[in-house]
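What follows is a single chain, given as structure tokens, in the form predicted on its own.
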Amino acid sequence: MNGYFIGLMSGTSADGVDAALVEFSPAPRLLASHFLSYPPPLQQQLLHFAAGHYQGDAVDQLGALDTELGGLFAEAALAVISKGEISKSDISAIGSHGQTVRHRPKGKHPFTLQIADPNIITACTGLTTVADFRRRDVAQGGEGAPLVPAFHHAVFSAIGEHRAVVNVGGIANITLLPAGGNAVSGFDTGPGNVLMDAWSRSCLRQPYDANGVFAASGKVDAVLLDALLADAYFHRPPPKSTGREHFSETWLTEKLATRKLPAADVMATLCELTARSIADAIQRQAPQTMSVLICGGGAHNAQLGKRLTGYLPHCMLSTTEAFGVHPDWVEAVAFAWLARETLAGRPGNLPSVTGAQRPVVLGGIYPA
């Protein structure tokens, strides 16, 4: 199924909605894009009832969440085809990842929520939405998480060489591409960018170490970062899945709690985990890799990149945007094309990835 499509996606950072419009015809063309920024109330809200920390009603405040958000995405829908310059008739559909609240994928009762009401969506937008993507695959026994591997797999892969994609959002997540195009796996490594913007909050008062400057400024501290690292969830096998309910603040201050570092030396030191715990599963998983192909806020960050390379000297390094995908929206297409899986009635997870015992087509869909 060729044509038009939205995908909408806000990650870990919950800062906002990613929209992007695109057209297959096969191959993905992002057409136009749009950041709508959350209500700092709003991103705070959302963080505090990720991390369990609310008042009151927990439903209630739920419900109020699922449908503030689902306007919000819907804003977004309609700004991103304000920008295409396309009818809104000849689009497919939209397809929403929404906002992880919690994701608890192993228990005795494992689940994945994610919210920003599609009914609202549809009813805003007037077009068909498919979302709750993950939910299918948990159901089959899987992490839910990571996704966007099948479609890393559709349009990074490449006979004769072997590659790897890292996305690094909130958390980082990697796909492995064969040379020969089978057997792709990829899992969440651990904290992309999480762990470093809310350190960056609480020091700098910026949302984020713009470019890694601050980190580049400290000294990594090698007992905090061995501490961080040994973490049981760097060590476990894939398939694996991760988010902020483990590598939260809480987290952070339970390690640091015995260091008493200079806040650029901390920095440097989060900045030496996400790089160190990517490129650990490189070369764990895949050693043969050639290149690397990065994606997500974190490309932006020029010290991360300066210690990836460091560490995989054997890898070109360079961004998705070499390969016609441009870094900062790669998950928006990505679930514009599980949507597109979705409504041709295709699966769209990837055993071998999130563990589920067999390919499903993914999500509902809410017809316009």
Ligand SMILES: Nc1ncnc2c1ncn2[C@@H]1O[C@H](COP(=O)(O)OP(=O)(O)O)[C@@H](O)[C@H]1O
Contents of the next structure:
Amino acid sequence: MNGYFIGLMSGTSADGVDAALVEFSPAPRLLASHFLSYPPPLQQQLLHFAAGHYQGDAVDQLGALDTELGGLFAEAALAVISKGEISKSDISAIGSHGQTVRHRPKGKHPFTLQIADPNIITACTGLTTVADFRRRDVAQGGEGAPLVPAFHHAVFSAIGEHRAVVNVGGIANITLLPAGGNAVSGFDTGPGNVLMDAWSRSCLRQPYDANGVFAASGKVDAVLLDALLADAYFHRPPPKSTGREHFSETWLTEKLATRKLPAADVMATLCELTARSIADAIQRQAPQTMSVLICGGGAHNAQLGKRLTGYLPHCMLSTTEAFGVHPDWVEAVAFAWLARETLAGRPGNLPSVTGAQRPVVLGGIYPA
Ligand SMILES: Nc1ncnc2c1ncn2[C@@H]1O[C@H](COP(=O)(O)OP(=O)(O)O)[C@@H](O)[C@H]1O
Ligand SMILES: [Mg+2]
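Could you switch over to the form predicted in complex with the ligand, since the one displayed so far is the form predicted on its own?
Below: every chain and molecule of the assembly, starting with the one above.
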């Protein structure tokens, strides 16, 4: 199915909604994009809520957040439509990831929960919306994450080159694309920006360390880095996925409790942790990798790019822009693509990535 689709994405950073209007022919072409940043009090509320810090009735608050976010996701979709200069009636559907508030794919009752009511998105835009992509994969015994590798495979794989796609959002995930092969793998490597953002909020009073300048001004502390890398998640074999539930501010505070360091050194060490855990994952799982394509907000962190280059001297590092999709919009484009797969009746998950028993058609469809 060719045509126009909209992808709406907000990841673990909870920074706001990325909206992409995409034409598939069948390769994706980004026609317009829009970022709707969350008002700071809403981001604060989401971060508290996701961390389990709330007073009062949690169900009431979840319901209200679901509705409020549904309205914001719809607003982001309408904004990207108005930038796109195409008629709304030409758009087949919206694919909305929603906002993850909890991700617990392991345990007695595994679940993952994304909110931003798709009924509201459909009602406000008049467009069919596909949403709730992850839970079908969890129902098949999978992690429900990452879901972008199928898209990375469709768009970024190349005959003759072993590639890795690295998405540095709040959490970082990688997709390993062997040359010309179908044996795609992928998993969450651990923290992307989530710990650096938490540290930036607490000591710089800024949402993030712009371009990694503060990290670059500090010195990596080897003792702290080893303590952080000792976390069992880094040593678990894939399939695996993680979130703020694990790499939380509490996790960071506990690790920092034993060590008094200048703030810049902590930032340098957290940046190093992200670089090192990504590089280790590539070297362990796909040492033949020749080319690394970076996307997500972390692509703007120059210090992180420098450290990744240091750890992967034999790889060509570039952002996905050189391969046709700007790094800020890869995930939103991926959810437009996943909506297209769903409407075409094709599976969107890769069992080799999520650990699901089989490929399944993902998402619920909310018809216009
Ligand atoms: N100029 C920048 N310098 C450093 N980091 C940046 C910059 N721009 C964005 N980021 C990082 O990217 C994050 C957002 O990335 P994004 O891909 O949207 O993550 P998510 O998918 O988790 O929402 C921000 O929270 C911040 O950490
Ligand atoms: Mg984001």
